[in-house]
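In structure tokens, one chain follows: the form predicted on its own.
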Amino acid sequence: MGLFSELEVSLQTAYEVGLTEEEYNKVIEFLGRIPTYTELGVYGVMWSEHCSYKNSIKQLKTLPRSGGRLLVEAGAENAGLIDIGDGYAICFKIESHNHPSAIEPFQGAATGVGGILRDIFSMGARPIASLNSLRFGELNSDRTKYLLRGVVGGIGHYGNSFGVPTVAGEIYFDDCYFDNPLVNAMAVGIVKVGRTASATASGVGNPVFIVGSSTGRDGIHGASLLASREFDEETDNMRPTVQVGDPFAEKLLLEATLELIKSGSVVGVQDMGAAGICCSTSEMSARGAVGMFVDLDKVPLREPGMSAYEIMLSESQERMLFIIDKNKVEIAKDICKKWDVPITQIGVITDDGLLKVYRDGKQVCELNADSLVLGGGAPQNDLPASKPAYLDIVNNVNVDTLDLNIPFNEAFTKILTSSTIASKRWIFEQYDSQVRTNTVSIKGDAAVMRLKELPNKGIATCTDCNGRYVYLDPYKGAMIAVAEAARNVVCVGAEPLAITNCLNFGNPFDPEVYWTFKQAVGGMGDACRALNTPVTGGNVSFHNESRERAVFPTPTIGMLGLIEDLNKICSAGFKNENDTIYLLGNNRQELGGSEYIKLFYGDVVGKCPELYIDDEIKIQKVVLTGIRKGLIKNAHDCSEGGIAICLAEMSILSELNIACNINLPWELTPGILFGESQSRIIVCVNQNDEMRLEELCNKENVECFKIGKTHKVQFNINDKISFTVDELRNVYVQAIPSIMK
């Protein structure tokens, strides 16, 4: 039976579904012939950035994909998978949905939440966390509240409702940040060693079959044309490419999925998440190096009349595709059935290495499954880069120098209470972060989780990246925010294992941004390296920007770390009266890309903090060693705001109003009370315990400054910033929800 053509197909087709004159002849190359409307519609969406990481590729391959705790290497699955002994893993990733935020904040949200747990329970892993990263113009326009209250909402919608808990996440505030906000989703689960599924077809003969929700017209085109572009004119026109999601029908496909890996019947299973059908049954056909039949006239439908293109690339939510042993159907559909999830079959693996896909009884595509993938035709692109002209200008401004005569107190009051800074109740008193119990805290600098499976082991994890470090020095500010993930896990009292990364940036054809990714990922990737904690895999985000700004780059990191004994870990309130207060770390006075800057600056410039990854390793060794033994009572890291809001957060979060008198041993500038210097973390000790603490530095080589004591009440700074933890807490707390009224 012949091709199908339903729609006549040229270069003007091939520019519609976002293909480039080089790619449509590539095809035509491929083929021999002509392609089918579905056909070139399939080559569109998987040879999109978001399927295929043309534009990216040769750099991720740079980063370390294998080592360490790693079960698979980076990329090889749906989601990494890190062996924390005792027979189990943990599986995690993080991934973006940026765009779709930005057009339906609500359901764009809601559905990258969706998406990012499918990737983790495909594998055979319950989940049982999730994270976010988020980012978002000022605060002070309608636009922005809007965003935040549906996204937040969204978040909040499918992770309460499918019954994972939300630990752990992050939010900035800038104005790059308005057209095009970031909506990075992360999730986490455990899986023992042995009963993960892969993403591989294989076995001819046997079925292939949708599980899930039936297929609509919503979410077309959303991985080739609206992740795949800036923002315009037309961009609001694209709402229909934003999915709707379903977490009561994803619970139920969670069950019935693991029960299904668990029962023996799974040959192979994927996710139909960005590119649906078609990236599902290509990927898993090429890994397989099998072919596939597929007729689409099987596919259940929940909107008539919908095309073999239309179907092919439909991006509806809550829906897997299963290789099911041909011996086992019956068991497979008992399952479903148990769960109430629709199960049908609408193809069969053969043995040609060719996707043959057919609707109303005529073939409409007849592609080589490999051709349409990433390691086989799928383009790999190394694009032209550049340094960008404006670092010469950023960087040449010397913050040290800047006059801005600001009091103390009254700048203290300023950075506390910024959208950055300020307490994040607002958004995460939104989350359900304690149910199915496993949650141990989530007021550290990471989430502790215990895991039921293995008494007394937990893990911690968490979300980070300053993209103002970043966009003051991409290959730095990559260093910086892989080395503050691990310090916040180590801050609570975990050894960090391995990231997952989330990596947003602008339009890749634009050499100067090309350029920061280049560096980004080469800073990531040493960073990694040094800290031995390997990549897992990730997403990449390209044309994260509008006609009028790009946004900071912004290369997310999610940090896994683990915990042998969950008696031994550390919060970061302070917890006793007169326990002693230790700086541990070189304290540089460093304002570039700081808050400080930017607030009284009205900019982000100087120079992005130093990173010297060999004291990173030393004071991470100190303060984890230093929780194991009992000796460190608290700990948190000295990021964003400087010394001053660091002791500010540990005199709000701790749960007995107890505060700290401050003696800073250095004359008070806005660098030492405010600069952002990395390989920095706060500790308290018993005063008992003094002598200990040193010497642990002394042998690690690391500084250490005593620089006051905890007491009730008052919140002391050398005299010059003092409030009582009432009053800190009340503007802390209160300042987002002021501004969202």
The other form holds:
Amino acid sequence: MGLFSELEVSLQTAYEVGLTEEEYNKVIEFLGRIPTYTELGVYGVMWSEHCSYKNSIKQLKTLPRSGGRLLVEAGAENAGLIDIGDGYAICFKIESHNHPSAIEPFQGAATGVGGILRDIFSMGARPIASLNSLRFGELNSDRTKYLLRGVVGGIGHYGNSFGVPTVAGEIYFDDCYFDNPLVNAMAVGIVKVGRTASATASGVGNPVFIVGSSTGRDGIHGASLLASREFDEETDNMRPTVQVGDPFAEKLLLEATLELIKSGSVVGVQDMGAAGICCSTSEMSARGAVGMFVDLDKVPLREPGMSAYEIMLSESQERMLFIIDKNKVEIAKDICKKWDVPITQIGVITDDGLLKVYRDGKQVCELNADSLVLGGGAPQNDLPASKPAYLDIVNNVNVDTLDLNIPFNEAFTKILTSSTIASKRWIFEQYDSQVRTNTVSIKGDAAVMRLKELPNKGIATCTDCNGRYVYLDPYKGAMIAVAEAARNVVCVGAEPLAITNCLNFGNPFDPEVYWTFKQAVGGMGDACRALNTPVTGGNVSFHNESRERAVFPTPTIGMLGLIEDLNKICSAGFKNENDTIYLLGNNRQELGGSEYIKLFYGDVVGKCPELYIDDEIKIQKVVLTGIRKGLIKNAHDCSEGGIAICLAEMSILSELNIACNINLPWELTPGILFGESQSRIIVCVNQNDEMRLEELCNKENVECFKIGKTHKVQFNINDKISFTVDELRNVYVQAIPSIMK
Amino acid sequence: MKFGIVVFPGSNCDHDAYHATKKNAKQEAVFMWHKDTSIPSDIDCIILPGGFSYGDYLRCGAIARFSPIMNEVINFANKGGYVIGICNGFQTLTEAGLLPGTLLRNKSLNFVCADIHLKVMNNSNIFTSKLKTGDIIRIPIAHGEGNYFADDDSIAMLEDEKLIAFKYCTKVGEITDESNPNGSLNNIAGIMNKGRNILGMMPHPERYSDSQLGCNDGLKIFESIAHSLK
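Structure of the form predicted together with its partner chain (previous: the form predicted on its own):
Below, the chain from earlier opens the complete complex, with every other chain and molecule after it.
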């Protein structure tokens, strides 16, 4: 063969790159020989869960992943693509950067944002919004404050400098995330239909270029080792596997990439994220059923003496792999020169389907590209699953009979100021939410963005997942995550179109963890089918656990909604005095997994709230219709903290200090005030429109209760909970800053 | 009239300034590339937009100040040409020595993006001619280094000669510590040079120039310029 191996390869070295014995044997079977050290590293990283989805793909295939407005099937390209009409499409995706953020929060979060942005603009779409979903331990330890400060700083640092507005997000604080926080970053972009770029290599003889930053030793084995193990005493030593972000380089790379794609010189392009050169060369070759010759001596390096192994696996940021039309190379080089972005040819497309890699004149790899990738040779496992023992214990705590005896006023204030519920202003003020001047509103249940390309049209987007519900019932909890995300975009006046997901779970080889994974994917799929919001793609993150505990199963949903008329949108804050307030939906007094139970019982227990998907569909239809008819003036999803907190937030968000006087037509109980039954929305209409709203609800068979009126300043529920708006706002806004001081 | 908007590598409010001047203020607007070594003769007012020029890994604006176009901007301004620097543009103007003082890190040490209120301190200049002294306008800020600092003599000079264009204030116009979002001396949000042909301001008027985005108080600044230079 004449292949060169830097080190002798054995089963032991296979273990070191993250392969199992079975997988190592499969590699030998594919090759008909022992792999070189570089080849072994390539298999290690390409067959990692992060790149191959080997332990999740069988489940993911059960999700609705095509149809409707989807322009590409989930997983086929770098990100999902949704047709919004009038010749434009929205490109969006969410991804995790949990493990890097746990050991280096600032750079871990920053590069998470950078990575997902590249997925969007490598499709030819211009990023227009950034979102996130974060989980931390309780905000009472120095470590958690350090992580929060670092993660928020890193997200802001990258997005602000790059010039994309960070417009929405969600954050929960629960003990299970103490060792292993979750940092999921989502990006949204816009592109003309038919003007996208593909991550496919083609055209024998076409040159292969690296565009962007040089390659260093940062991030080697980020995907195969760091992301693929639990946290233990070794983890701190892995800090060098975290990459360092340069948003300025990415901003230039963005402009150069979009101009290159527009110029018609690009045959194919893929972001170099996890597993760098190795992943982009093999995936692009496999998609196009071509081979690639790669000379690593041509790769611009940050430091001398890097081995083939290191260059192939480096996860240095702000790089792209471009296949350029061989007749248009000069056009491409001129564009890169204009933006001062380095462009270097490292290879050429061949017709033999083989990835041939050279270093120092010696061949170090000769692999069938298809053998490396998902859908080709990468393993696809269905792991053992068994129902977790904890479920019966936590589900059998009868939360309705707990005698907690907390005065309503006190319970209300404590919930309003708990870290999970309280104002996140301390966080979102550190993000530029307005750059590019498309942000219409961040004051509703989802962010509303205009599209300068399409007057009057807009999109709504949000992230959602209450991991507590998924912990109590993985199937139903995942359904709720989808339903709530859809409800949130409906509450601002948008029609839910599609989702992207980020599935954060523990070690998949633990049958109890895998059971929760399978259940959650099942619930998500059923909810997506019912709500007609297919899955456009996403990311799986396993091994989110330490020796102490696994995180709650947390399948984060990123939702995209379409607004046909930007004049018909809705926010949460009360607008006028003397409007009539309605609670839509059934009040079942469900306290299981609620903020109330967590705060006052001290644990997440009980039964997950019910979700009747038909009721959900009906209430979403009523509210969307009501907003589009101009009937509903405010809408707010009734979620964590229940009716009481929902009403408090609508008052606090009022720009004119409008509060409400509420007379709930039931005897006050914790379940009435703080229960978290699903499929409920509180809306507000002009008093002359009461009949119209009631008729609309009757027509769709949606329960509707007139519960009060808006009025100036004083917030009052059944004369039991009473504050001024300023009092509420002060405690709500100050809760997190006072902890972070 | 015609606005010329400079694009540095890392500018990210360049297109926002273009949209605000072209679509909202309905004036002519063109981009000017940082590598250019001349300024078109028909430019009436240059905008140095917000962003993170050259990444701002050094002091903000410290590298932008040395880009080829800045020599021309300095010549243009010294001959009395009108220049407005917004956010990173303001930082670049102080680095270039066209405006006194400097912008330090925010007192909170955090980046802050928020709606704030500004009191118009002076309207006898082209930038605020359509506003009245004492008017209160709502415009957002988005910066990590917006804490205006200058020596005592410079501050006294700015106050005495009425070169402070805007100060941070409360909703009802009180100039207080609570309404100061970044620790700027004397609540200074924007200043002019002695010739009053150069304005630097940290808040972003281009972001609130469109009623679709909830507020168009910023448009009054571009309209003032257009009205004065028509």
